[in-house]
Amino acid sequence: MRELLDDYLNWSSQLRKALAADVLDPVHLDVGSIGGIAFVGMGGSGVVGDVVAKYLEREVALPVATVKSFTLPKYVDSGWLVVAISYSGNTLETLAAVTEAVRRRAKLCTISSGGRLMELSEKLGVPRVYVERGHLPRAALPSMLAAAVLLLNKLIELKVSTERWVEVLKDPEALEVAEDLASFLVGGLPVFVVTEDIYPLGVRAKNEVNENAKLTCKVEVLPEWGHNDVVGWESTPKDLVKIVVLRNGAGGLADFAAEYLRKLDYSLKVLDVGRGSYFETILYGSWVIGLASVLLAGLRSVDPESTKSIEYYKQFVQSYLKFYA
């Protein structure tokens, strides 16, 4: 456990040294030439094209999709940008997304620390980002939104400013705050309160969750929220859950919801992980709960870096994709 908390307390270090990547085989991408980006991953490196095309939605006058499967929608074509990111390169339902797209001639572009995936990019000289190896892929994130934002900044001119990333993830208070999200997660089953705004972090939430502290986790998101969660509060045992409403910056829906829920006198905390841009307070927000899904690991006596039942599904994979080649 110790291990993996000390990756997570090192994110500064880590994003300073991926904020320096090279771009390999830059090409430039007239915007307006593009018919859409999709970002193809899953689990660790997906969350990362759940968190730049949010950001995008608001930013380019483009449709952009998530893709978290085998497949791609039938409307990415020749004229779609791709980014694909897998940490280890040997995701199979990235590798398979991938085969498409090669196929159907998109503009592709691709973030790993090695393996098929940039042994096919080098092949294709493709544009790529190697990140640094030697993470578990869940926290590995600050290399791959870093390379990520790299890659865009380059081959669309997206012009994120990276300047202040680092700082961030330098909160002398941010261990503590970790501790106190822990502590008050034991014993119930998290449910992530998230607006609709920084939606990816709620489902980094999930995640983190899920695979360090071997949980189920529920996350939902408002506005949505109001139009039927809201509802199933009315009568949830009070008992079984710990709810946990993330808020970017006070005011507005979060605030409503946490009033709500209290009202009905759930055991609930707000989180406010509002720290300026978009960017700084998804990593800011992932930060913490990275932390604290890992000391919630040690406080439920789990092995947090172990995940034997994902490496039991990537068995049915393997066998799964060649039955449907």
Ligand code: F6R
Second form
Amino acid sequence: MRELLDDYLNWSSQLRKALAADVLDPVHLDVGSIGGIAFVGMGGSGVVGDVVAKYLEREVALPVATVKSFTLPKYVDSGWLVVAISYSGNTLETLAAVTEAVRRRAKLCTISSGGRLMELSEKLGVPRVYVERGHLPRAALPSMLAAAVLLLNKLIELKVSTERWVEVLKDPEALEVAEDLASFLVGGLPVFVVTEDIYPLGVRAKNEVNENAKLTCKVEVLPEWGHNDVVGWESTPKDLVKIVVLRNGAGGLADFAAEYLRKLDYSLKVLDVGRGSYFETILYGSWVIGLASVLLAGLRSVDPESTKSIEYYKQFVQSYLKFYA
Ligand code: F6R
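Return the structure block for the form predicted in complex with the ligand; the form predicted on its own was the one displayed.
Full assembly next; the chain just shown is listed first.
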């Protein structure tokens, strides 16, 4: 556990190095001439696509898609930019979708630390960033997020400032906040309630609890929460869940949800992850929740590193998808 905890604790130096990475074989794409941007990737790599897509939705007048499967949506054609992300470079869903992107002559760019995605990218000479090896994919979030932003800053002149990114990962109180969150989460199924503007952080939180703490977990997003999940709380057993409301600075809907759930007597914690800008908030929130999920594994006496069920699933997919294996 110590090793993984240390890897998370060292995120600021991982990120600092990652921000100095090169974009290999860069090209310049005129945003006006692109049909859209699709992010392809699974799990700890796929969530990077969620994070960047949410930013682009608000900043760039282009359709944006996230693909977490073997196939691309029909509308992704040669006019689209496809950003494929796989830390290992060997995830079959990602490789299958990339094969399809190549077949459709989409503009491909990639992020990996090796594997077949790296081999293919070299062979095709597509724009790419190589990220540092030696991490578990989920612990390499800073590297992959930096790579995605460097790529887009270069390819479509996105102009995201990364100046303050490292700073938020140096917060001296983060470990204490994480310890507090981990002890709160012991003894119930974690439920994250999050506002739509930072929904990818909710997805990331769920994945971290799944993979590090070996627990099932649910994530609900506001305002949709108010149209279905809100009713579920009318009679869900109180001792079953531990609810964390992720607040992004000013409260609004998040505070409403917290107050409502508190009135119903649920065990609840509000975690304010707001750090000013979108990417800084996502980085800080992912850091604190990642640390908490590793600490929670310790409190539950499970190994935070091993993900044998993912390996079991991947073996099945290999036989299921012989063509790509
Ligand atoms: C493991 C993890 C997984 C992987 C996923 C896809 O740490 O986070 O969710 O990210 O199985 O593998 P990669 O990231 O290698 O494409």
